[in-house]
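What follows is one chain in structure tokens, specifically the form predicted on its own.
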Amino acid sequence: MTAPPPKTRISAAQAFDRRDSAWWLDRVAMMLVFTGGISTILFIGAIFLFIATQGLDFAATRLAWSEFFGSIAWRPNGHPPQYGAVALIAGTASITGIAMFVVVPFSLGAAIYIGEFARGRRREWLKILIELLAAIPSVVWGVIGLHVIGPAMTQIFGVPSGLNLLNAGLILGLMAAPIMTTIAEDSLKAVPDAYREAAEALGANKWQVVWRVVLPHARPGLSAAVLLGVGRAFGETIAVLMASGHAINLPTSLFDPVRTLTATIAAELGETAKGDDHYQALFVLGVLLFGITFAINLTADSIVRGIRRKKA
């Protein structure tokens, strides 16, 4: 038998050095994680502060809030100028509503099929195609709405212009579908397989398992996916600018041209003099858009937290 190797002795100084280096490494890692976590909050706060300060003087002293929230007339270069945002808010909300009406059934259906029914290479190919759909730039979607969907609507429905509410809603729905489908599919995958196996052991078929077991347990993630799609559609700019007709109008039909908050800011900000009333009014629209987006995200978080609290 060979003798065991002699144990190496570590001095107290070496042990202290090792503990000291490990302590410093732990502290550096903690600081990096903390910085990464807090940076998002700081960036959002800085963005909101910048937007708010650019329009603060106009909003506090010269903007008529009754006109801003009570008039459809947006004529910053008129005599006198008018800053009514009702038509812009209505256009943004109506396009988002059409987009969600189109995209939610298809996105959730695609997520259910990919997560629960598709298998093997078919599932992988479908996921790749959805990710490729998400990679299409928004300006390309705008060109599709301008030169493909618009002329098709003119021929099919006989409307004078294909650039309207329905066109922009369809484009936004297609743009929001990939992220909504991906998040919904991840939510379905998060449901434990034991739930599915227990339901199948009781005699449930595949669709009953999905409808009675999987969807109720995936509801928080599905709600988050829908609301994230709403936020995606609400903040889109270029595609809406190209496909909606960009006309200040309260929509009464699916074929009416409309204008959104984001498209107004994008189209007019480059034509204004920095610091004048028109410039500051556009930043007031930016604050309004920021607040609506924040409210959507807060609502999504509240829904998810409430559902989780009921389950607990």
Contents of the next structure:
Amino acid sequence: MTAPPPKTRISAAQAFDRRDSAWWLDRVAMMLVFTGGISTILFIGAIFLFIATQGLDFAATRLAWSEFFGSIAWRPNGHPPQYGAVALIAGTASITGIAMFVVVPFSLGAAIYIGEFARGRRREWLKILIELLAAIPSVVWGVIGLHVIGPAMTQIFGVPSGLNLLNAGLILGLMAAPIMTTIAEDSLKAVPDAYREAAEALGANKWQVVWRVVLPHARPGLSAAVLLGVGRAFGETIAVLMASGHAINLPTSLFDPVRTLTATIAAELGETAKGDDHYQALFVLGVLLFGITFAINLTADSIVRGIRRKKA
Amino acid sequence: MASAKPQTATANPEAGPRWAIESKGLNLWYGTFQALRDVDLQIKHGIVTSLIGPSGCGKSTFLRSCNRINERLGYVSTTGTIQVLGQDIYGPDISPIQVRRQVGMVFQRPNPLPLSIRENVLFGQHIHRDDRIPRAEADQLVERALREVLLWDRVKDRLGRKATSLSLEEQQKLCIARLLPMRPEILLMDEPCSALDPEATRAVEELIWELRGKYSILIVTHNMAQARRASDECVFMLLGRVIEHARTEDMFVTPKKPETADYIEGRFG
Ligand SMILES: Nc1ncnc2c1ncn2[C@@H]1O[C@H](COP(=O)(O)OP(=O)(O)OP(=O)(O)O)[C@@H](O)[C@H]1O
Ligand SMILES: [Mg+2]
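Next up, the form predicted in complex with the partner chain in place of the form predicted on its own?
Once more the chain from above appears, this time first in line as the rest of the complex follows.
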């Protein structure tokens, strides 16, 4: 079957030209969205570049890396100044570790309760409560650490200072709870109900459904939730500055005061002169922090992406 | 394995409960909407009974009452009784879990769990037994169940693969197979072939016919031809009520009620 030849001959280019107003509108909208997306990436890149270049000169020439990663002595004002970051890294890591120890069971438990057991009104209330928890500014958490948990800790445990590793870990844990709970609950919700129904029809009780079907299936999402919580804890500054005791120390007990990377930057940047070695050293800490948080978030993100892809 | 079960209903009550399923004056509400009205049904042992009727007449609802899976929804209320093998399943000291061991259910969309084929078959055992199942016994259970649903030869080399990677037909057969290690008396099937192509439908129908006699099977179907060729008795429902319950041949040849005749001949529904 052949089509009859067209009566008036127009070129193919003319025939297929669809550049009407909708086409232009579409183009403009595309450009706007594209610019928006690109500029986010540019901003992040620019911030990273800024942080990195601020410390570049010092890092490349005068910083002794063996000291930076090998010594606990952080004495930028000493004679000679010392730039050992080990205690700060240990402080950040130990506080984050304590926070996770506190918050992971709590958050996953809350997510399981909200997602699988609570119904109706109570469920809605709990979700609102968790979101409210997320809205508490970090300085308020700091005050709670300073004036509530701290004194309580000296009372209960009889330790000299209530501002320590445990205090900061508890505070950070509470701060990371909302994001962790929310994302964990989302990933439970993403488990198809048909699986629950199938298991229940086989005679599984609620707990068996959760343990044997829902949790295994939601595991990638739950890991992502935990990682995002870790990222949150890692980057937190003000609250840990207030609750940790802020002493350079390799912690050996829960009641040792510690100092974190973030708190060091926040506390010391003001006393430096722009461009001096101390100033630059703080930016090297910044790059380190940026790198770690970025890696954590990237991992969490790729896990979440993997889940989406599998579902599609 | 269950060949000792009566092939047809016994008139003699001493030989165990008279009916596989018996409902009396069953009413069911979803919130305020009444989906079942005064349903009195007696389903016989060891045969295939099909449940037909236009969409929304309450077939699934009745089926889902027989293993109490309806209760997953918080807003369902029921009056009347359902006896399964002589036990009132809504009785005060009966748990839904016990009921569901006796009464297996196959769903409209094949819903294997996101586990391996083997773990799907063993799932019921894992949740109902406290002890660990010895490897040899587990192997045997898996093989027997898969053989019974005519799936063994096709999957025996990939028991560790995800069940969700099987074809829909295989998935549906697996969903039947995973009920069998619990030795249920009754199998409920809610349009088990409606997600399958004609070829697979025929295969699953053949399987159901194969299982006849060993289990009492209650199957919902929209497909008249299927009801006709693959069931012994037939129940016709309309607007939440049972209109007619008869031997399949009788119902399709000489329906007693005009509504049944209309439905069978495709005049509505
Ligand atoms: N979860 C529910 N909540 C509220 N109403 C429901 C629910 N499930 C079913 N219904 C209603 O109950 C009535 C019976 O539904 P049911 O699913 O039992 O019908 P069915 O005969 O199985 O229909 P189909 O052939 O379409 O599967 C319908 O009117 C339906 O709208
Ligand atoms: Mg239905």
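Between two forms, the rigid core is the largest collection of C-alphas that superpose within 1.5 Å. Note that the structure is predicted; figures quoted are calculated from it, not measured. Positions refer to the first chain, counted from 1.
Here Ser253 does not count as shifted, since its C-alpha moves by less than 2 Å between the two forms after the core is aligned.
Relative to the superposed rigid core, Asn297 shifts its CA by 2.5 Å between the two forms.
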